[in-house]
Structures are given as structure tokens and as C-alpha cells.
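Coming up is one lone chain in C-alpha cells, specifically the form predicted on its own.
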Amino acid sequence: MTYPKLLVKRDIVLKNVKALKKLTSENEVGILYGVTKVFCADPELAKIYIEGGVDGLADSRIQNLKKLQNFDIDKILLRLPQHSEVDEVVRYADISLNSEISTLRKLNEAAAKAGCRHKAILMVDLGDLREGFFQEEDFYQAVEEVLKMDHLILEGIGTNLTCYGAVIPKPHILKRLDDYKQGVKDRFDYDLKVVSGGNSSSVYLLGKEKLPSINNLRLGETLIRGTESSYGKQLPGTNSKGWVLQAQIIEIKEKPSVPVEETGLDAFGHEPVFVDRGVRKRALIAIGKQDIVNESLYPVDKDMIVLGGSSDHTILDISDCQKDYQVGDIVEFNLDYVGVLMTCTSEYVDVEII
């Protein structure tokens, strides 16, 4: 056995996906994109999404979408395309999110060269201040030009909230998507197929508010952990403990809680703060900040305290634990979304689906 290891409980993840597919469908959100970037588009995990009923696989990176090409399902590029990758975008993604007319022109050229038609969702910025057209006229000018392109299909519109500005999706904010959709209909006599109302932060509205015109959500955290990301609430019928990190103890020693000499900056350039609890039993485990941040670790043993760490080590206080831990023992942690993302990305953490 090799450690550290991320155990993925297949039944829990599948249950979460099915629960969200049911919830979105019941609330007239008929198109569900499963975001695969959190697990680097591992094909075996993508199969769970597909079995659970997602309508497309969405990722921020072309490198990940390449891994999904054998699946007969829509592939969506979430991050705005780079000019340098348009040829690969039209090859490996059926749909991409866009907010720059210069990029749309290059996608049209790339699709013409490839002899295909590529679908574009135009993103509008509703105040979170990440990607998207901010001025309405800029958006409508882009619509007008895309509709004249021979190798692009205007698939729909979308928005992103909470990821940068932490703006919580509210009905009056999302209503603007309805206004944009109607504006496209009024100005160009064109019906948009997709109105994408955001990510896991919009899920809290399902069952509470009627989402105007929205028929698509792009979900990652909610499928992975069953939590919506606006308020962190667990959704009915889901489970957040489908991802368990295992790490091995490599040292156990009794040591003071506070360094014994003058301190400066740690390995990451920060000035650490210590709580003096006296002499405590401490355990080192073989995983560190190169793989995961301490704030994302939630010990299964509730008496264990995560003290901190360095690039390759995490330090635990095990003084109050009922178990008599020994060097070589395996300790387990539940993870938040960031923890799953980081451990899946680290080449030093093995992933095992059970």
C-alpha cells in the first residue's frame, strides 16, 4: 500500500449526482453539466457523472477534456479559450464559454479549418467581476457578429457568480439572464438554447425560487460533496464524506507547543502564530502544503488537532486522542472542495475508487 491516498467512495458520489439530477429536473433545469476539473477529469470518475445522469462534462482545461474524448456526451470548456489553443478547443470541446469577440473570430476560423461547427455560450458579468460582457451593447454586438459566422453556433448565454467577487445569486440578479435572452429574441429573432445560471452557488435556490429561463447549471462542488457553495448547506439526499484522505504517521514525539528560540518567517514567507498548550504529543504525517492546505483537513478522529505544516509535512496534536497511535499508522481526513481539488491535482497522492 502506498500513501498518501485519496479514497473515493463511488456509491456516495453516484448518489449525489443522481440527487442533483433529480433536483434540477424537478425545477425545470433540464441541462446539467458535471464539472470534472476537481478530479482532473479522471475517466473512471467521469463515468460516475454520466451514470448519474449529467448531460455534459465541463472542464476548465483542454488537457482534461482530451481525457474525455471517448465519451459520447457534450464536452464543455469552462475557462475562456486562449488564442493559442483555439485549434484544440474546436477539436476537443463541443461548446466553449466566451466573452471576447477576437477569440470568437479565431474559433470560427479554427472551426472552418477543421471542417466543423463549434458552439459558443456568451458569458455576461452580473456583478461578480470575473469573466463576461459587462456592457449590454458589447454583448449584443457580439451576438450580431456570431450569428453571421459560418462555423460558430450561438448556443446560449451564461454567467458566473461567487467564484471571485463572492456575489450570491439572487433571483433579481439571475432575472437579468431572462432579459438578455428576450433581448436576443427581440433584436435578432433568435432563440437561445441554453441559459446557464451559474455553478454550485445557485443550487440553494432550487425548490425555493422559480429560476427565470434558466435551464442549465454547471456543478462541481455540489456533485462532489452534496453542498451548495453560497451558504455551505448540505442538500437533502446527499453526503459530503465521499472523499477520504489517508496519510501515514512518520514521527511521534512529545514537544513544546511553541518554538524555543526567536522566530521569523516560515517556509512560505509567513509569520506563524502559536498557541502555548505546554508539552504535547505530536505526530508528523507524510503530506504537506504542496499537496493540500491545512484548512481543508478535517480529522476523522475528532480529538486530533491539525497544527500546521510545511511543504512535505503536516503536524498533528494527538495528545487527547483515545487511540494509541504508533509510527506507521494511517490517519484519515474528510475534505472540503478545495481539499479534493488539491489532492486530486497532486501527483504525490494516489487516488483509489472504492
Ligand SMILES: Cc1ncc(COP(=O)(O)O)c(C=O)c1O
Given for the second form:
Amino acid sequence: MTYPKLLVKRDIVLKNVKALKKLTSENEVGILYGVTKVFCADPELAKIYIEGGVDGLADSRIQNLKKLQNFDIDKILLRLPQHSEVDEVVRYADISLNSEISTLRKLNEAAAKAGCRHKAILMVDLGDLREGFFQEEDFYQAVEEVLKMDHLILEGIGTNLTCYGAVIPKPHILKRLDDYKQGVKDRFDYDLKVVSGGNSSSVYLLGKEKLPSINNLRLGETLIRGTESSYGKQLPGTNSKGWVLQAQIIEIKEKPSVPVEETGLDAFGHEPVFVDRGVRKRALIAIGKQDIVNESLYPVDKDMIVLGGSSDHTILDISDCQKDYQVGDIVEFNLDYVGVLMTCTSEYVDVEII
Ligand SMILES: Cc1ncc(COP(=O)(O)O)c(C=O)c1O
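Switching forms now, from the form predicted on its own to the form predicted in complex with the ligand, please provide the structure.
The next block holds the full complex; its first chain is the one shown before.
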């Protein structure tokens, strides 16, 4: 056995994906993209998404989409393509999200060279201030040009919220996608196939509000933990505990809770603050901030406290635990979305699907 290890409970992940496929379908969102970047597009995990009913696999990195090339399902590049990768984008992605006409021209050329037609979803920025056309006229100019390109298909429009600006996708905001869709119809007599209404932050609206013309969501966090990300609520029929991190104890000692001499900056250049609880029983585990930030660790043993750590170590207060922990014991943590993302990305953490 090697540690640290991330245990992925297959049944829970499958149940979450099925629950979300049902919920989106019931709300006229017929196209569900499962976002695979969180687990670095591990093909075994992607298979669970496909079994659960996703209609496409979406990832922000082309290296990840390459790993998915043998699956006969739409692959979507979530991050705007770099000029330097357009040849790979048309090869490994069926669809990409775009907001720059110079990139769209390069994609068109790359698709011509590859002898294929690549599908583009144009992103509009509805206030979150990350990617997307901000000025309407810029958007319509791009539509006009893309419609004339021989090797691009204008697949649809989309938006992304609650990532940078934390803007909550309220119905009146998403309604603007309706206006854009209608604008394209009125000006160019063209029907957009996909209206992509965002990520896990839009899920709270399902079943409450009729989402305008939205027929697609791109879901990462909600499939992983069953939570919508606007307010952090658990959705019915889902479970957040499908991802359990195991780490091994390498030291147990009683020590004061405040450093014994004058302090300066810690390993990450910050000035640490300590709570004086007196002498406490502390355990060191062999995982650190290079693998996961402390804030993403939720001990399964409710009496355990995560005190802090450095790049290779995490320090736990185990004084109040009922269990008499020994060096060599394995401790377990539930993870938030960032925790799953970080541990899957760390090459020092093994992933095991159970
Ligand atoms: C463009 C885009 N869409 C969708 C997602 C999925 O977001 P979430 O995990 O909130 O569902 C992301 C991020 O992973 C993204 O960058």
C-alpha cells in the first residue's frame, strides 16, 4: 500500500452524474457536458461520466482531451484556445469556446489543413469579467465572420459566471443569452444549436426558474460533490463524500501549541498566528501544501483539528480524538472541490477507484 491515496467511490460519482442528468433533462437542458479537468481527465473516471449519461466531455487543457480521444463522444475545450495549439485543438476537440476573432481565424486555417470542420461556441461575458465578448457589436461582427468561414461551424453561444467575479447567475442575467440567440436569428437568419448557460453555479436555478433558451450546462463541481456552487447547497439524490483522501501518520508527540522562540515568516512567507491551547498531542502526516491546501481537508474523525502545515507535512491536533492513533496509522479526510482538484493533480497522490 502506498500513501497518500485518493479513494474514489465509483457508486457515488455515478449516482451524482445520473442525478444531474435527470435534473437537467427534466428542465429542458438536454446537453450536459461533464468537466473532467478536476481529475486530469483520468479515462477510468471519464468512463463513469459517460455511463452516467453525459453528452460530452469538457476540459480546459488539450493534454487532458488527448487522454479522452478513444471515447466516441463530443470533446469540448473549455479554455479559450492558444494560438500555439490550434492544430491540436481541431484534432482533439470537436468544439471549443472562443472569444477572439484572431483565434477563430487560426482555428479555421487549422481545420482546413486537417480537412475537418471544427465547432465554435462564442462566449459572452455577462459581468463576471473573465472570458467572453463584452461589447455586443464585437460579438455580432465575429458571428458574421465565422458564418463565412468554410471550416468552422458556429455551434452556439455560452457564458461563464461565478468563477472570477463570483457573479450569481440570476434569471435576468441569463436572459441576455436569449437576446443574443434572437439577435443572431434576426441579423443572420441563423439558429444557434447550443446555448450554454454556465457551470455548477447555474444549477440552483433548475426546477425553480425556467432558464431562458439554455439547453446546455458544463458541470464540474456538481458532478463531483453533488453541490451547486452559487450557495453551496447539496442537491437531492447526491452525495459529497465520494472522494476520500488517506494519509499516513509519521510522527506523534506532545508539544506546546505556540512556537517556543521569536517567530518570523513561515515556509510560505506568511506570518503565522497561533492559538495557545497549551501542550497538545500532535500528529504529522505525510502530505503537504504541495499536494493540497489545509482549508480543503475535512477530517473524517470529527475530533481532529487541522492545525497547518508546510509543503510536505500537515500537522493535526489529535488530543481530543477517541481513537488512540499510532505512527503508521492512516487518517482520512473528505475533500471540497479544490481538494479533489489538487490531489488529483499532485503526482505524489495515488488515485484508486473503489
Ligand atoms: C468555461 C468553464 N465552464 C465550466 C467549468 C466548470 O465549472 P464548475 O466546476 O463550477 O461546474 C469551468 C471550470 O472548470 C470552466 O472554466
